Amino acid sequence: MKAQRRVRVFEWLVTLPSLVWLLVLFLIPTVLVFAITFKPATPYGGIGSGWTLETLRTLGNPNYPAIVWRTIWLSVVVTALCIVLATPMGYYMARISPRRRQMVLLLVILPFWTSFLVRIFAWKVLLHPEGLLKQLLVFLHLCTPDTSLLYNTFAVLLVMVYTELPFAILPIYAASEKFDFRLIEAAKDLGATSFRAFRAVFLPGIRVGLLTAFLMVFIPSLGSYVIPDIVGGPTSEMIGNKIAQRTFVDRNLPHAAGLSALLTLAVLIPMITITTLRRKESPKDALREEGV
């Protein structure tokens, strides 16, 4: 009895310092957010004294229903985007040679380290209208010289896409790496085409990868900010730039809190969903195997 009390002591001695850290400067300030939507604004850019329900009234802004649905829309299509090209990816990937698929990973990997903003410059130049790829459409007559393909949706989907794309593949590989291949084998004896085999066969098994993958791409496209920000336009905006705007501009923060509010509780059911789908999939065992 004794031993198990020092062992509940050691437990809490290497728990505390990353429990009380994160306690105090993840989940304290989530919670302040809910606070401070109902706090009023001072001009000064500070937050009042007393409770207000004013927040809540300018948020039934007739813009932000736009912006909302815009955030939501842009998201899944981004996570479908990445999906549909990593998943793919992973298959190719988990069936060449080692030597091969350290290459293809190691150049996957490569812009995941690369500089976010750099890699959204990138686009920038590549995009704009006397970059390279405008010139190339022009002379191909794919497009006219007026025709912008920077500042518009076009260009968010696209760098968003760009950006999350490794979120995407990374768990989709890993779940393909460990995919039985012999089962594909086994479908086609059986008479299923690749098509088919791939679809009936692979899919269900990295299921828990695309589940990762989803969750990866599609939250923080949510809260997307820089890239619409730097190569989207006035029409392309989303929830995050609305919230950086009455931070940075307006300096509302209660304002900024009540879209923060918001936008956490649409994160919080996709995440909650998947992670209950992926704890069904594989139950951990808790109780520790005796003597086998």
Partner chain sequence: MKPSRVPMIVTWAVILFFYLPIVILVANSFNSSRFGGSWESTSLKWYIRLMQEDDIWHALQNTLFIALSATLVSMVLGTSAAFALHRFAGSRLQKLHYSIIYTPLVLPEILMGLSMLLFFVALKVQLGLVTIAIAHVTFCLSYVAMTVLARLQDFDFAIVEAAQDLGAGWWTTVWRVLLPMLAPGILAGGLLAFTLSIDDFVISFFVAGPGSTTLPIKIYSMIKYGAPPLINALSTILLVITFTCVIVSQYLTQQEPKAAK
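Other form of same protein, the form predicted on its own, not the form predicted in complex with its partner chain:
One chain, no partners, no other molecules: that is all that follows.
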């Protein structure tokens, strides 16, 4: 009994810093955001006293469904493209020699050495109507001189995929590194083609990495507002842009909090769903996925 108590005390002491961190920087701010949603706004950009449902009524703005739908489908497409591109990359990184693997891994994380804003503005220059990319496409007759590569949904999608792709590659590579590739060779010996072995053996074996990549890409994509603001246009606004507008331009904090609360729910629902699905797995499957 004393040994068990010591183990539990030790576990609590180890977990306590993380619990305090999550409590102070996540749970309390989230509760405050939901609470501010039910507070009235003041003419001077503050938060009034009392409670009201006016903010919930204003969320019925007819422009919001289109913005919410654009945010969701852009996030889904970005996540799908990142996972499709990252999966073969993670497979390749796990199969090459350690020396080449370190070089490729360095290239993957190299963009993080540059400021996020600098990289986005670099894409703005690249997609500019007088930019090198536009001139090259016109020269190759792949687009016309009046084609716009900037300030549209395509530009937002392209830059978001570029930005989020490393966050999909890293967890998929981590899961691929633990995968036993002898299983693929065994599947081929049993008559499976390379693609079928990849689809039926490799992909289920890195399920944890795929789920992690989904969360790592989908959640930031939902809250993205810098990329649509810099390379997008009025028809490319996402819900993050509206939150920033209500906060810094309109100075309507309750309205911004209401939109943030909706975005928080949109983020938490996939996380809770995936966590629930993971708990339903048998311990044997969980151990196999972890490479034990």
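If you superpose the two forms and keep the largest set of C-alpha atoms that fall within 1.5 Å, you have the rigid core. Computed from a predicted model, the values in this text were never measured in an experiment. Numbering follows the first chain given and starts at 1.
The rigid-core alignment places the CA of L268 less than 2 Å apart between these two forms.
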